[in-house]
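Just the one chain here, the form predicted together with its partner chain, laid out as structure tokens.
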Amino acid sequence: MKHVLGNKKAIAVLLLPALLIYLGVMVVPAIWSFVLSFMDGSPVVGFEFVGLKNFEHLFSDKEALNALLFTLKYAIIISVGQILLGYALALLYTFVLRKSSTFIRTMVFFPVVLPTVAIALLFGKLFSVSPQEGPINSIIGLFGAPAVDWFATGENAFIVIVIMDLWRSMGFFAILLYAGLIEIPEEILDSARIDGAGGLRLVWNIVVPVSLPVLMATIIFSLNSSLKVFDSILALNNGGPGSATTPLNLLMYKTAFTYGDFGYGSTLALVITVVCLAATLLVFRSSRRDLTKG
């Protein structure tokens, strides 16, 4: 009976199609991309080995530095927002609404499944100032303040980007964290309440430590997805004005496809990969240190 489930032919038939496509689409190209970062050119004009030129360019490239700084600023603010809002919502679902939370959960979750492009175009219109004033500027107008041209400066555009991305993702993070909170045994909470812990103290001393593993996994997930931001900013304002709100990912896309520089584009892709890995390791290590302390 063991040999039936150890049948080599069957294993090959079941596994190989997936494995080959995966190797062909993810593994080989990833290695290839690494090699491309030492080259110049594009598929149209051909490639040429240039050694470390792209990396030398990278360290003196102000645009890349700005994109990196913007990406980090965006990722930190979005991750903090996603975790705080998500955790607050998860607490609301678990401890306040309890069994009746289904409707609210659905309402807060649905933007997650909507196409990012459609949401970005919608938010562009919500915050628009001309030719037609959007609702946000109308509300500002109600308080007597002048309308704001949200996409004229990097700072204002950044505010819109943050609001939009938190609006569409907080429901997802609420569900992830909620899944961790409903797993907390009722006895732990009850015994803490008997000991006189309530409200914020209960959350801080009991709920947060118990849900720490889920929280850490969520932070890693949140950082990894926000460091790769692309769709929403491209569709909202294309990284403008100028390149004030251009993240690394968008800069890499423009470098490769607008300027036809695949070599330097690959170098930027490598930077994105390294930043994501570094962020993951950082959170992972700090969470382990915390666990051993607690």
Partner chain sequence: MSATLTNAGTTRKAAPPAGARAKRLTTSAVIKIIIGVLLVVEIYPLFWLLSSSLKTKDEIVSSPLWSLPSSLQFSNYVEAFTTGSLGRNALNSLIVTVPSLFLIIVLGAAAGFALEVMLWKGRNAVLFLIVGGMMVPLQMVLLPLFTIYYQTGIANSYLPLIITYVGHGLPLTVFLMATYFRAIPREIFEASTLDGGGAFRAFFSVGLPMVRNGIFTVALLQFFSVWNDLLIALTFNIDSKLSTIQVGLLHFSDEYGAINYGPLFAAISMLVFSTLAIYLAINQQVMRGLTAGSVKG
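For the form predicted on its own instead of the form predicted together with its partner chain, what are the coordinates?
There are no partners or other molecules in what follows, just the one chain.
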């Protein structure tokens, strides 16, 4: 093995297939999408270079601005929820349930492996008001309150989206954070307990600082995945009512593949990339500052 890893030609032969696949699947489409943002048209009618016209349209497009604002609101709320719920579950697994947490971890993680479309259909039925009332409205009716049409307004639909996406993803983030917590040396925790730290003081002063690198990586992952939300909203209500719950990714998809405007769709894709990159850099800078202080 050492002989193979020390041979540059062998390394090149082993890496070449993976590099070619990466270039073909990731790099080339990304470059082509960037080029298309300066063009107008589609593969059917052909493309025409229009310079910065798509970007000028972007800054005057209220639908794109609303989609961006919705995406940012969704990303902040979902990321905070995923981290808080995931961290709370990870602490429960580590310090309360300990070795008996396997069954609970499996049950909480189970929604992660379910198809997104199936989950969206499930929540559509749970919160439905017609043609048949769903369980949620039936429970509301037990308290004498009128049924709520959860998908009639953007505010109500957003509540359903948040509940659905937190339910289906919190198990995944709990496992990520749990993997970081179990790596904390037991000696550190025992020393803190001897010094009188316990409960929330132990978590805030010892557990969180020690697990900060894993926590920051989880925040980056959560932000990027939530900023690129697409399939769950598409399957639940297609961004409705109207475009009230349409994120940038869904607007990009509709623009390019429904309306056939690949140039402006690529411009929206570029905006998504820039937003994700900016969020990642912001978290990286914050994490470096915190680690330096620590």
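Residue numbers count along the first chain shown, from 1. These numbers come from a predicted model, not from an experiment. The term rigid core refers to the maximal set of C-alpha atoms that superpose within 1.5 Å between the two forms.
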Inset, instruction - Determine, after fitting the two forms on their core, whether Val13 shows a C-alpha shift of 2 Å or more between the two forms. - result: yes
